[in-house]
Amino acid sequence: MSEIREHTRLTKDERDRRVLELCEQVSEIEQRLIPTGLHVFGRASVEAERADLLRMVASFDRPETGARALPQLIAEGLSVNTTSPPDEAATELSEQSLRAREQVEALTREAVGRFLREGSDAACAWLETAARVDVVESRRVFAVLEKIAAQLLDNRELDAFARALRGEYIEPGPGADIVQNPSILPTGRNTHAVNPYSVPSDLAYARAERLVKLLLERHRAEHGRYPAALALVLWGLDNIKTQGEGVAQALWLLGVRPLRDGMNRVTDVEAIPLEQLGRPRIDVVMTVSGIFRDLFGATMGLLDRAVQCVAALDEPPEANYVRRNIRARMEAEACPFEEAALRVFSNAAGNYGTNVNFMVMDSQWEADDTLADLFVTRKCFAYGRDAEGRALEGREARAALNGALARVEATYQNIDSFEIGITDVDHYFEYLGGVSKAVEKQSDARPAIYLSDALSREAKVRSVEETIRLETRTKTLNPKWYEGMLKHGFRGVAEIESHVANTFGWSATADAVDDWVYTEVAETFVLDEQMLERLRELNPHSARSLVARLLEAQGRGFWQAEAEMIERLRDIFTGLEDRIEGVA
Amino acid sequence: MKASPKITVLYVGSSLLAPLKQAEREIERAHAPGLRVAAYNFGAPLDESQWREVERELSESQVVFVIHVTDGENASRLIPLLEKYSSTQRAVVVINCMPELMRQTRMGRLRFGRESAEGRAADAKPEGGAARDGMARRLAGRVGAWMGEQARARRRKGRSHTQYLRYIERLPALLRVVPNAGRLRDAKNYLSLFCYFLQPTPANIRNMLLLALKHYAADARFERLELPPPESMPAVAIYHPDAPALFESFEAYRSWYERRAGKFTNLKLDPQQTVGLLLMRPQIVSGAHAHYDALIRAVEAEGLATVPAISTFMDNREACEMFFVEKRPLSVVSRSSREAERRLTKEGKRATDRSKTTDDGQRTTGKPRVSQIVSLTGFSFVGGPAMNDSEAAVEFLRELNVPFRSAVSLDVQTIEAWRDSWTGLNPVQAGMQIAIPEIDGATEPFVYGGMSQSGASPLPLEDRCQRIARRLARWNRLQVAPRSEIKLALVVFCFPPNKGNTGTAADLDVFPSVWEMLSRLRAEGYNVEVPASADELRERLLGGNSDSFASTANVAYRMTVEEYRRLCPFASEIDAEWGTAPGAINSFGGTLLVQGLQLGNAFVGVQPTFGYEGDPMKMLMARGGAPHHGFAAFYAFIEKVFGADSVVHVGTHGALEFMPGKQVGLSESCWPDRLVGELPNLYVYSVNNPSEGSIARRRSYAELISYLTPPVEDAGVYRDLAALKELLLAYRQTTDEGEREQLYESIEAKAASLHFDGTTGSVGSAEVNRRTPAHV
């Protein structure tokens, strides 16, 4: 209560500002797209499910069709400004700007609603009246939506399955989510990756500039300086879907630009002059998934070249952290340049994953160091080339990775899609959590952990704690999400359990989960008797795992729970055990 | 004594080395003792020691050929070297390379970098008035324009490579009228060399070298040589290792094939059981085709006929149209025969007839003569190595509706290097010859042959050829066998292993999905049992006898160790890592357990996991060595005991494709290759995961069938969040400060209960910029 009293002493302006900030936070949660169920192979989407998705699709420019973002068209029609250009000071948060944004959102929602109910013509006409949007422009937008809406109602997956079994040709198709790339429709196709020599695309490189700026400025705002080194997790997933935004981010951190050869393939880099860059070159330790390594073999070489290029620049140490860190390590440990300059690491060739997820899921670790060392054991294989130009092909270089991680102050991973969040799968905590734990051990300090959220009109950088709160609020604790899952019965319970387990993974690797998250999970799914009974009926095995995971969180000190709550959880756990074993 | 002449050839691929070595021997014997032809494969980046060697060769050579080099890194290092030794080198002949290299061509007065200007100059200032010269001038003008195009940028998209080849075919005849002296001399020489190169028969390659020596070696021994015009070979044709010559028409091939069929084989060119192969022309012309021969023979040994077509490889559509498609005017197809085909389709045979409109608007029907197409070029279907027009490729293949496979020859690395490497196919080939064909819909990404360290032309990898051939035969069985006889294994996942997780898959409700698939199969005429509901399917799979084995799911089969060892010849390698079979995982009472449920001709199985559970030592290893016995037994059961014709994996994703082995271009000792064996592998996979999906395509030969991600909606607000939103709205709507103060108190209380403290929430651009000093 003392906190509240403190707030009441705020000035009127401070109070207004705090209200606006809370509005922002609430609307960020409210408007985040979440899956509200699972797909069943071959089943078409239901009309009612499409409105929010189509609105999101309409919120982006579609250069390939000439369609511009609908909210932008509306904002222009109304002569209001809702977005901030990347290089200018953002619009001050104000009641006025918030109202403008709400107005644009409401009109966008209404326009898409009208489109679904009455068709393109009606929606265009309405938009012209309500927001003075040029019909030529709005028609382009609805043409995109029309196509998607029709494709969503016509699922051919089972046909493709039957055709494939008859040995017919299955068309290839790109892989992404619909918002990123509507041409993933129709599904039922043989998904492909991208040509590694096309990466990063010009667009990806341009988008990465803004993101890297946000990332570095956020770190500076919180820590007073740029990170001496940053550990970057690179995956195939987002780099395929974004044509290499993660790769481009690495290049921007180092301060280099990609060069294309006469065949239009990215095969080299050149340094951006410091005066143009306007900040120091950041040292980047890249821990790369086995999948990225396989799919982007040529890019692995490019990233190593970028590091070597920056390391060779004759620049002052305060402007070139790569060179500074390499020098420091060579002097401190009498290690050769070649070893000190290794920055691109992945699994041993032919192997995948950090196993940190296996160890966490299977509760097989005791000390923090075990997870840190496991990450390094699995990821300490260097790629690139040696001084003689020979491919390294994954040379075991444990000391080199440990040495590079020892100077890291921040860890980071690019997230491209709302569809695969950091509590949806165990791979985010095994990689970003794993590398953060390894940094913590090598540098004796927990790094700042950041994630980007590139798939919104204005890309954002969040800390891992913020991201977990957002994921928890929009998914795990959100009735819209879990009721959607529970419609799928057995599998739905497993999904809920899996979200809790993945959240737990962030405690294990990054100590990034607030107590309240576990408390509310317990209250929502276990201590609510009706809910518990539903879970127990649908999938007693996953219900048991969920309770066991909560108890483990408390046991390992990740959750300061009240003793009484733990007692109740223990009783419930025993009851579930008995029921599964057939005792009760 | 005169210094020995020396030629350096920097090339890419596998077809040129053998004729070069042969030419070196022949020229040395006949004309110039001591002649040396130094040849280097420039397909992949060179290391420093190789560069030192190349530099030494370049410094000593009178003539340098640079052929097909498109690697940016090699090019950027080569150019300064060519410039550095320009005084020694009398001729630098660059053929079919990237523009910056093309500009390095230097032969007497010919400079490619300036050629377009010179071409115009030649047009403007004719050296004589005769008609002959006029023709030469026109030719020079066209050649100049062509060279300019070569030196400036990529060829235009969509231009027919065959057209270009036909133009080139006429070149030798045209060149005869060009004077051997004067300003056109060097341009003529370039084009003559180019003509020899385009038909790289051993004789042509020898003459290519001799022509260069004659004009640019300043060596009397060559100056008086008279060289014959190039031998000519057809641009597209059918090749067969047993045939005496190439076939320029399908009819000629058919009559030979059928005569042969009577004598040596039982193979007939039945469109339902014939494989169309696409071969690279230079390999055939230069005689570097042992790897093709082995694969063709391996396919025929499986009872499938072949049509091995030489493709121009810039655009495979032409060879396909010419040899793989039967064309008839539409009117010839009678109504009754079309109806008969429709009936056949209903009865379960595949529809093969495809109507389409040709470019000139005439309706024709194209009936495939083959039921599978395998490209052995490794390049994109339309566009070759330089570019890819996947849209055109997909349109063509969709129309034909014949599955497209693409296999790769190790052309820029040796077989030995591939065997020793855990990477497998190197990044250059993986990028160009795996990633790009995938965009055309290619499947079965196998390595089938390549250059050995000591040899000059490619050799087959016999076991890979056999594996490809057998897999093609399995695919063919899916195409032609009566559906009622086809057996299918549907595999679901369970991770972490626990009954509750059975049916693990990103965004997919697996049991209803499998149930839908089974229902569809039954409707299509497959002999499968469909449980009453998805729930019943799940209950039967998880229930059954699982309690008596303490297993996750019903045990469909108990494999004795003796049988396991017989079915898995590699089991002893697993012993080394997991202990003697049966081991601790998926075993019971000395036997290996296969978990699943047989439903008629369908088997719904639960894939074992990696087996690290409860074994931290296994997790702590930097490299995994092998799957566990239970994993191997599971796949042995599917292929060899149950006798599946295809395996279908359901959901994103399993463990098979992540088993240890090479990254791409697998060998017989890679685990995914051993496990999936000869089975066609369909994989129902999330459309939003192209990365892990691609691993499945490359390492377990999967054909993905993408599935849509679930419906999405705005998260919305709920419970206290909804209440907070109401309060915030109320605050903003009132102007009464007293009311606002009160509301604010409630807002803070609500925010606190929601754990919205000062640090909560995200920081977007706005907030960052607010906190950032302005001078940044």
Given for the second form:
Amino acid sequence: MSEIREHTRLTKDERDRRVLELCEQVSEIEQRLIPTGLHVFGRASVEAERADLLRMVASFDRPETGARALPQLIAEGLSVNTTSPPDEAATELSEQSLRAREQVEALTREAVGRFLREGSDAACAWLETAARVDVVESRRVFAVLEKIAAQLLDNRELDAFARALRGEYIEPGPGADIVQNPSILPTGRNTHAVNPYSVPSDLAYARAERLVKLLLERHRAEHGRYPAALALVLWGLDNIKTQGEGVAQALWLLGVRPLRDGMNRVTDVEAIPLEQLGRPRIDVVMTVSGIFRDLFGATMGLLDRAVQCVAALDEPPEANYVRRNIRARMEAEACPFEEAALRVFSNAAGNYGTNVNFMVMDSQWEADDTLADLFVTRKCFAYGRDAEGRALEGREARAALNGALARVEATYQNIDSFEIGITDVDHYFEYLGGVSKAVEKQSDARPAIYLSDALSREAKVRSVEETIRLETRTKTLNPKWYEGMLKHGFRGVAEIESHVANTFGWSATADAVDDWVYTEVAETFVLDEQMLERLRELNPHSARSLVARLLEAQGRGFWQAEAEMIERLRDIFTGLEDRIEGVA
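What would the structure be for the form predicted alone, rather than the form predicted together with its partner chain?
Just this one chain is shown here; partners and other molecules are left out.
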């Protein structure tokens, strides 16, 4: 009732704005590209999957082929603007842009559908008539799609597997997803890494600038200031896929640009002048995965030099947070500059991971500090160079990491693939959730937790709460997603249970899951008798684990559920246990 009364107090413009915001969210959920089943080794994608993939590929500029984004061509042909105005009061313009976006999206879908059914010429002719798109421009797009469509049908995985068993040569191919880099096709090739001396690429550095700007502007809008320090998670495979976009973001936050030698190798950095940067230099604490450490040793040295470069600049403290924080720690703890300036941390040599995910999944923690301490214990090994220029190959530096984390006000990580999100695997909450919990302990305040989302044409920075809500609606609670998983039987049920468990991991590390998420999961998969029976028949063990995770969420205070619902869940859990044990 209070919510109803609140809406009655809104003005017409405010109500219209709320409705438009809701429409935009629903539209985003509808248009988001999601896996609709597990990949079956050796099997090519079906037509519906190909259509979705090709539509997403066509939504981005492909400068290497001269092809422009198809939605942009359609918008220009129709002379419409699909971008909402920055002025929130401009309700009429926002409604127009939303309708224009829906129109462009519908025409894009139809064009790709016609391309698959009738070919490029028919699709180009239709677009010229329906949206006044120049045939020369659209033909470039469909030339790209023709090649990709053929390669999607050319699955070489089983053949390559047989060749590998015979010890024969497997052709190499780049690592990424199809939207970022269509040259990963055809599948069935060995994924190869990148030259670490080329990281970050010029393209990655250019893309990183906008995301860093979005990140910092969002934090300033929400907190009234730039973050005094930011903890950044860097993964090896992500930086392979993006040619070092995460590394480039670290450099932009620090306010430096990479320098290349005559062989195009990144060998050093130089500071961007403050007047050109237009903001303070942000202190960055980098927690690096073990794979990144192994693959990008030269890059870790570059990041350390970037911190040292910025710390040595004679700039005012309000414009150089790196120098300010290092000097503050040197004065407060009487530690040398080299110790206070350590910012690149990973595991000890030969070790991997934080183990936070294992502790959460096995329910082996009681206090939040346990998770924070485990993260620091695993990740407190410093890399870079000391005062004499000697390499620090994983020197234990727990005090240095704790001291750096104590000043962090925001944590951040990239999502680089539509195939794997923060509820698909446990590594996201293991790293980003783990470092956020460590920051919370050291600073006595929960940091703002952000993720970048470059999976659409308009890259966005979201909070972890927003990202969980989006993934829950597009995947976990989306019939298109979970019915696709259930087609895979035993493994599909395990995938659904894994999503719920990974969502729980964000409660454990960041308290970032709304009550309604657990409630809707319970009602969709457990309290619906027909669905529960399907799960029970296909995989009773995962069904039991799903119910147990819901009960644990309530027991640990992450979910405020009605007593009657919890009692029903307990009864269902007992019934599943009895069935597995053969009692019933």
